[in-house]
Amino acid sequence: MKTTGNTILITGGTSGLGLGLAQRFAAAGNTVVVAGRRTALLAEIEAENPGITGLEMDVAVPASIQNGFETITASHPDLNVVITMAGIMQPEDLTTAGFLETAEATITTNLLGTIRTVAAFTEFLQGRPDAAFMTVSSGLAFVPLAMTPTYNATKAAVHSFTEILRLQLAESGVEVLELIPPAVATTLLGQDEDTSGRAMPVDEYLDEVFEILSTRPDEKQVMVERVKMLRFAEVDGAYDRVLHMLAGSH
């Protein structure tokens, strides 16, 4: 994926890693549109970040995705990159039935939101030069965290979906990348308040991601060194050890 001269849509781009990516891509010479639910926040981001435009879109609502697609392809017909960053992460206690509402919301946003966004944009992107999808999974797709069972499951599903998306689009000219973050110090699950050092500083993470994108443009799975312990735990024969280490750290 090239790192400049794109027109990029980032769903879930109003906070955390999504906003951080938007700012980095804008600074690198890309036109960036961030999608989110809150119009006031989108207006604030536009005012504070020249070169970034807001788009009202809720990936949990199919009609909102369709409306967002029609709006952005009309206003930015040169759109060539879609990054499906929108996601939620909440703890669940599977010993009581009360977790179901959280599980359903997590599946709707993280998994169906990704799939529905891809469905909305896939035919459009196949007609664009230098086109790319970037999905966002997690190191927890490969070794799950005990306190967030459905989040882990959705990210494992996003990984699997992305692998086949790449295969099916191989002849289309659309590149498919998977961003695989470790724990990063964002507000997701309160990781911005973590003082243990387990969560990677946001700027440090973004620096390493852009180094990968800049120096290894053909990379399909974008993963910083810190996430490789999770990504390759099973291959390395360390799965059980890492699984119990994660369970004990929360």
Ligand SMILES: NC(=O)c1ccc[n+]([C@@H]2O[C@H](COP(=O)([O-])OP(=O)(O)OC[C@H]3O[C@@H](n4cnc5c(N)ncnc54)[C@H](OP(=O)(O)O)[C@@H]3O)[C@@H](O)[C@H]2O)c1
Given for the second form:
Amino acid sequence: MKTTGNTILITGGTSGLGLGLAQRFAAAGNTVVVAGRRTALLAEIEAENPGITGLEMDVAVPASIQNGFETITASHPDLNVVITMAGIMQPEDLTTAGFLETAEATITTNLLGTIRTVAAFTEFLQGRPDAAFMTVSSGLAFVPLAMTPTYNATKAAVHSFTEILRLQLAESGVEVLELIPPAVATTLLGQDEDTSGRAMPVDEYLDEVFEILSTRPDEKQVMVERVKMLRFAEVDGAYDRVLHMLAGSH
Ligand SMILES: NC(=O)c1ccc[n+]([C@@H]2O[C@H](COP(=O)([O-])OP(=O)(O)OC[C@H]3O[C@@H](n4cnc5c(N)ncnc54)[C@H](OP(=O)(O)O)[C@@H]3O)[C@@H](O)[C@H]2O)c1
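Take the protein just shown as the form predicted alone and give its structure as the form predicted in complex with this ligand.
Then the entire complex follows, led off by the chain already shown.
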């Protein structure tokens, strides 16, 4: 995808990777709209970032996605990139039934939220020049983390869904990218408080992502060096070792 001159919607753009990416895209000459549920935060982001507009959208609620679609396509008819960043990550204990509520919420936000957002925007984007979807999976799509079983499963599903989204849109002119982050120090699961060095600093991660987007525009799976150990564990014959290493790290 091109890195300047776009009009970009980032769902889950109120904090962490979404907000950081929004700021980088805005600085690089793109018009950026960040969406999320925290309205006070959206207003704050707008006030502090002149190139960024906020949009209230809850990807767990179909009517909210539809409403967001109608609002942004009216206010920004030149929208050409949609990044499905919204996600949650919560620990689950599968030995008691209580995990089900977390599992269902995780699937609703991470997987259904991604699919519903794609459904809302796919026809619109096909009419736009330089159009792109960017989905967000995780290194944990490729080797699961013991404490977050349903989260891992949603990210594996997002990866699989993205592969076919790319194939089905191949003739349409809509590019499909997949961002595959490693552990990055955001508030998603308290990685920002982890002093072990396992989580990559947000700025370092986003600098490397932007470098990849700017210098390798044909890259479909956007992977920083740090995530390759997870992404290619099975290919490298390291799957069992990495699985147990991750299980032991929590
Ligand atoms: N940080 C990591 O280590 C890591 C690694 C791999 C993948 N990822 C993925 O990267 C993405 C961003 O995570 P992050 O680390 O930046 O965490 P974060 O700071 O917690 O950001 C999560 C974002 O998702 C939004 N969100 C959550 N539920 C939503 C909903 N129902 N509707 C709309 N927006 C919703 C939040 O906004 P509101 O609360 O305002 O709605 C927030 O902007 C996620 O998909 C995550 O799975 C992160």
